[in-house]
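We begin with a single chain expressed as structure tokens, specifically the form predicted on its own.
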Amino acid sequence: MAVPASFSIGPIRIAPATVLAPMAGVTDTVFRRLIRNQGGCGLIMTEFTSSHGVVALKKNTRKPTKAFRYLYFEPEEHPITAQLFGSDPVVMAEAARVCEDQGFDAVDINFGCPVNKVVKCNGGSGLLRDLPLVERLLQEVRAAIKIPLTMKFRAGWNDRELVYLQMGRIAEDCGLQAIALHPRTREQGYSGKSDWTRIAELKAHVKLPVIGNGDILTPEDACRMVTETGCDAVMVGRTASANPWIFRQISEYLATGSYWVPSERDRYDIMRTYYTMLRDKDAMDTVGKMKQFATYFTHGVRNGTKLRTAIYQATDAASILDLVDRFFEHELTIAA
């Protein structure tokens, strides 16, 4: 069984059936457009955004906030989903209305984030211990918007408190259009292995489209997840940070049985493209983003440690671009 050519979230057809996972500090508008431009990604999602922050943004549009940056997107990013987190049903519903008014194609509620500061506020995976509140949240948001509503969640708080089947049933009863499961527990964080059998159980338990997420490192993994679970689409997260071509590779693998592998030159091109997009966008903390993505983009690059170290020590965008140019000019000359 191969990754499906498409799937639907309500009236929205997503083709191909691949999704860029929402990742805090990663999936801003610049990175999302970088992924979109490589081809092969059916749906992209924003960083998860505080519902309280979105409501505050509506009340004070003159002062830029984190929520404003997180929810900014360009027309080329469609179809795009806004992901929200929070624990107040009324606030969440109002935030969802703001997202609908801004032109998002769908809204997604985060019940998966394992980070302590989010969980302590009863957000993210913290809500997996309060299913009645999950139901009230979903009911309020579903009644507040006309665009599709989805949710992403983990399997449970720990292996003794698994709730993914109950979450799937609640989503179905509340009229959601799709659900995404990351089958690790909150206790696992990002350690250990994703138990894909939980995705298969969920798929057998509900009629909603189920998006599988977790440990897709290669195109082969994407196909294997669909084969083993029967999921309707695959969601790729951390792998896309270091390999922005993963969605293109999945499409090529489905079409031909093989896929293109980036060369050193391709890695140089993607790094410079992303850094130039950051600079031209005048993104918040451009230099910080460049340093962050140096870790991702030099993965697998010969002598990449040297480039990372130099970038970490730089203080402005122009210097970092110059470092990248000079490093790859030297490395590509040696390789030739």
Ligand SMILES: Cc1cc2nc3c(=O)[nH]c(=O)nc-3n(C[C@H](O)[C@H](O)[C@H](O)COP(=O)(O)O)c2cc1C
The other form holds:
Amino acid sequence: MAVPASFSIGPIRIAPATVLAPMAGVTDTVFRRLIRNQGGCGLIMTEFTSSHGVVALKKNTRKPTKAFRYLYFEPEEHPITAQLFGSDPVVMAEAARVCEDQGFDAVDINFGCPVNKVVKCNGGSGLLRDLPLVERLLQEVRAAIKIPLTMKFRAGWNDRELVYLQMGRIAEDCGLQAIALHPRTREQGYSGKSDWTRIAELKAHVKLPVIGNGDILTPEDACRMVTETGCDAVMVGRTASANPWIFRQISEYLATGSYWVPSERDRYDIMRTYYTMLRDKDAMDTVGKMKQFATYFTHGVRNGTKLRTAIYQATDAASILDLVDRFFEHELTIAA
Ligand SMILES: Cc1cc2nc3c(=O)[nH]c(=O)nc-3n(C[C@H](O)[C@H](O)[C@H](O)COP(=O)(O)O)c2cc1C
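Next up, can you give the form predicted in complex with the named molecule of this protein, since the form predicted on its own came first?
Below is the whole assembly, all chains and molecules, this chain first.
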């Protein structure tokens, strides 16, 4: 079974049935557009955004807050989902309305984040231990907006408290339009393997479209997940940060049975494109982002450690771009 050509989230047709996973600190507007521009990605999502932050944003539009930056997107990013976290149903509903007003195509609620800061306030995966609150939250938000509502969640707090099937049923009863499961538990963090049999069980348990997530490293993995679980769409996270071509590769694999593998030159081009986009956006954290992505993008690049080390020591965007140019000019000349 192959990754479907499309799937629907309420009235929105997502084609192909692939989703870029929300990743805090990674999937900002620049990275999302980089992914979109490579082709093959059906839906993109914002980084998780505090519902309290979004509501505060509404009250104070003059000061650019974190929530303001997280919710910024460009027209070419459609279809795009805003992801929210929080545990107060009224605040969450208000925040979802703000997202709807900003032109998002859908709102997603995060029930997966394992980070202590979020869990302590009962947000993210903390809610997996309070299903009545999950239900109230979903009901309140569903009633507050007209655009589709989805949720992304982990399998449970730990292996003794697995709630993914109950979560699926609650989502269905509350009128959500799709659900995404990362089948690790909160206690697992990112250790071990994603147990895809949980995605299969969930798919068999609900009528809602199920998006499968966890440990897709290659186009073959994406197809295997659909075959093994019957999920309606696949969601890719960490692989996309080091391999922004993964969605294009999945599409090519579906169409032809094989896929293009990037060369050193392609790696150079994508790094330069991304860094130039960052510089032009003139974000507050341009240099930090360049350093962060140097780690992702230079994996598998010959002498990549040298480039990374030089980038870590640089202090401004122009010199980082210069380092990238000089490094690849040298490496590509040697290779030629
Ligand atoms: C750096 C990082 C940040 C993440 N931030 C979010 C987030 O904001 N919201 C969310 O629902 N999941 C978040 N996740 C989880 C991913 O969306 C995804 O569920 C997880 O990485 C498993 O998928 P993968 O194996 O394809 O990476 C994050 C993961 C990583 C590695």
